[in-house]
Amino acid sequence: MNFNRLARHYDWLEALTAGGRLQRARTHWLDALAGRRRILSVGEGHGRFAAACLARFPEAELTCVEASPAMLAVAQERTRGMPGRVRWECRDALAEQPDQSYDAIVTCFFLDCFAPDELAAVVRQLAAGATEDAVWLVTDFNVPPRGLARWRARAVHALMYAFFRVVTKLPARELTPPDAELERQGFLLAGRHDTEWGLLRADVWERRRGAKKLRRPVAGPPEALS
């Protein structure tokens, strides 16, 4: 999986295809990081989450992991001169276990890049570096369970995965929800926000000792397409 070819074009591609919708999804649960001291963002990409996080929580230690050197350069350029402490790591998420305990993990449009076996390995690897009371913000695409919204999402996903398989050698061919693996690692769903007819999903998960059961908070209907 190699995003180097897209790095210098990612901003305008995102703006053209989604406007500000992806960034609103990335930052929907940003306030859930209040009071967190060590934040790990994996698959940071072009740095839009990092910039928002540094602006809101300059006192936190932010570590950003990105496998693409070109993407990492774009992210560093975007956040240059911003307040706060940030460490950049150019490596594959599976290359090594996080080297310190993080009380917050963030994955924005990252977990949907993996086929089921790799996804389980990535979640386990990241969870091993999380504290017992960590939070995990997960922002990704989603497939609604039924109706026109489901068919619309499946069509969007087919085009999206086909494009990224050709351009970046993406290993996944379809979306694998991470919920079951997060639950196995002791995380409980604390908040869920669906937008764009259920196409975009932003979750906040909380780790609790001895967590056994997925808790789904009461939520309103997904926002309509804007």
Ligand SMILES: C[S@@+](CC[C@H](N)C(=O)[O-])C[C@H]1O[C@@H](n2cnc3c(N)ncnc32)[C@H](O)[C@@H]1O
Second form
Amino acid sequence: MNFNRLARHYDWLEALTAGGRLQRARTHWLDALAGRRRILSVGEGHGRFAAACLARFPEAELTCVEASPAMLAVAQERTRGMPGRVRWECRDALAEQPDQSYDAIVTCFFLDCFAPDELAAVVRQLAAGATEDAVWLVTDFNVPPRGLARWRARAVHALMYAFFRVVTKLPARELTPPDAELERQGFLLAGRHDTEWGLLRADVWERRRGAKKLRRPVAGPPEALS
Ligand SMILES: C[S@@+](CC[C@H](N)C(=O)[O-])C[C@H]1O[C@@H](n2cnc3c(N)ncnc32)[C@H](O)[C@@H]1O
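Would you mind giving the form predicted in complex with this ligand, to go alongside the form predicted alone above?
Next comes the full complex, and the chain you just saw is listed first.
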């Protein structure tokens, strides 16, 4: 897939189609990164997560991996002059193992780019670069299990995946939830926040041994992490 063609249009497309909703989802669990020293954001894109993260945690080391040079340039422009340490890596995040251990991984609208047969390998590879007590913030689109919300989400997804397939050669045809593979890699769901009739999902997954698994989605701050 190649996001270069979209890079200069990403901001206005997002503003036009979603207003501030995607950014609210990206940053919903930002406070769960408090105290984390090495944060890895994969498929960072146009830098909206990075900007929020640097503003909130200037003392952390943030590494942003992004395959598209044009997207990365937009992200660098956005965060220029901000406080904090950020390392930009323009590369395929899946071509090699992360070169150090990260105590936080962030994927915003990244895992939903992959088809089922690739997704498990993507999650495995990134999890291999996470410490034993890492947190993983996952923000993605979602398909609710039933009802009108499900049909609405399916219609939105059909349009969205068709658009991205044509413009970026996105391999995925539909959404594959990463939950099962995250659990196989030792992560437990510590907080879930669904919005927009279940179309948007912001999760915080935690690898700490003995982490409490929540039965139902929670909408408040991540108490399970305290
Ligand atoms: C749908 S966009 C999401 C961008 C941003 N994270 C956001 O929240 O909107 C997916 C991003 O992942 C990047 N990407 C896709 N595959 C990648 C890979 N294998 N390694 C690094 N970046 C990748 C794309 O270039 C694109 O910028």
